[in-house]
Amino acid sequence: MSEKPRICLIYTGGTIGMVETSDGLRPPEKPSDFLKIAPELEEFVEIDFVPLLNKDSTNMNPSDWEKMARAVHERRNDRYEGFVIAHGTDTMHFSASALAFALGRNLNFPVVFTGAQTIPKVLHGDARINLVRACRVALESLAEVVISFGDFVFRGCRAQKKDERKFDAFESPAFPPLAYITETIDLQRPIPREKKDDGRKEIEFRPHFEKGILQVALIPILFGMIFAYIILV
């Protein structure tokens, strides 16, 4: 048996895993060939491979938040570590939103949602090492959902992308950092959420997500009206 610690890494598609053809670019045929990005994994972590889906992140919808919700949950007894979600960029901090209170605070592991910001084929890109720096955190003591993407691991529900180019995609703008990303992964002390040995309570599973929802922006001209019509209409 290997002494090797395990975590479960969750395939979900995006730019991470993309494979270029003379059509373009699209999601690789066999999902198990995305683990070939980076081999240096097996150096210091077990893997279990769980090609959950495949899909541009864009496309992502509520009933995907629940399939990465439960195929977690299901899990959660398993004597991973942690877990790792391969996600695109366009949606990861809604869908690292939707797990955060998926999975509540009595969570006791981490679950650390990656991506890139361009295809494995790019030498000097950043999609083998966003994926070995997630599998990294997934070590730590950290108990929540997180985005570990470029220097920085963000909470889940507090992150949103702020560039469709650069590396460091993400950012934090109302809460600080959880961890900087250097030779080692530097959690920000005293750890907001930090595991547990002897564990905590069960974890109150609430996967199911409402899809009628309207995001409305705060500003100076916005009147109660507004949204009476809105609610009657």
Ligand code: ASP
Contents of the next structure:
Amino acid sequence: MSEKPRICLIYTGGTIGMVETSDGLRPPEKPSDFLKIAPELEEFVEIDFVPLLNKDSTNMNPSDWEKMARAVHERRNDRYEGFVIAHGTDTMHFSASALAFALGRNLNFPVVFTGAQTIPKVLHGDARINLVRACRVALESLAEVVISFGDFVFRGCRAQKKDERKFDAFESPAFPPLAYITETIDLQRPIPREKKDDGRKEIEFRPHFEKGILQVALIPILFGMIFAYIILV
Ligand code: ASP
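Given the form predicted on its own above, what does the protein look like in the form predicted in complex with this ligand?
Expanding to the full complex; the earlier chain stays at the top.
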């Protein structure tokens, strides 16, 4: 039997797995080829691979959040140290927030979202390294949904994308990073939500999401009747 810690890697699509073809960039035909971008993972983890979706994240919707939440929840007692979810960057923070709320406050292991700004073929790019780093983060004593990207680990429901191209693509303006990725994973202490050994409380699983959401920015000319109009139309 393997001595290595076990991680469940859920693949959902995005640039991190894209391949170059004569017709441009395409999702991989066989998502399982994705693992080949980082063969060195074998050195420190045993990975169970779940090819759940193969989508650009701009096309993700609440039923995809539900699928991801269920994929984690169904495997919650399978003795994984943590979960890694490979995801497109454009809506990763929405999915991470959705899973944070779906899995609730009794979550007792890390669920680590990651993605990339470049496809794996770009040698100096971030696909391979972000995947390897996310798997390292998934072995840490974190009990929450996080985004591991570039040099940072952010709370999933506090992060947002800040750049389309730079490798430093995410930020968390209202909450400090949970960790800095250096030679080690430097968790900031006290760890806000740490894994507990005292047995697992059952996850309060709420995977259902309202679809009719409208985000309204507060601007000086916003007037109340606009809402009446939106509600009635
Ligand atoms: N459009 C892609 C996506 O969000 C971009 C990326 O992965 O960075 O799936």
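Rigid core here is just the name for the largest C-alpha set that superposes within 1.5 Å across the two forms. Just so it is clear, the structure is predicted and the values come from calculations on it, not from any experiment. Numbering follows the first chain given and starts at 1.
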*Verify the C-alpha shift of I213 between these two forms: is it 2 Å or more after superposing the core?*
no
*Kindly check if the Cα atom of L222 is displaced 2 angstroms or more between these two forms relative to the superposed rigid core.*
yes
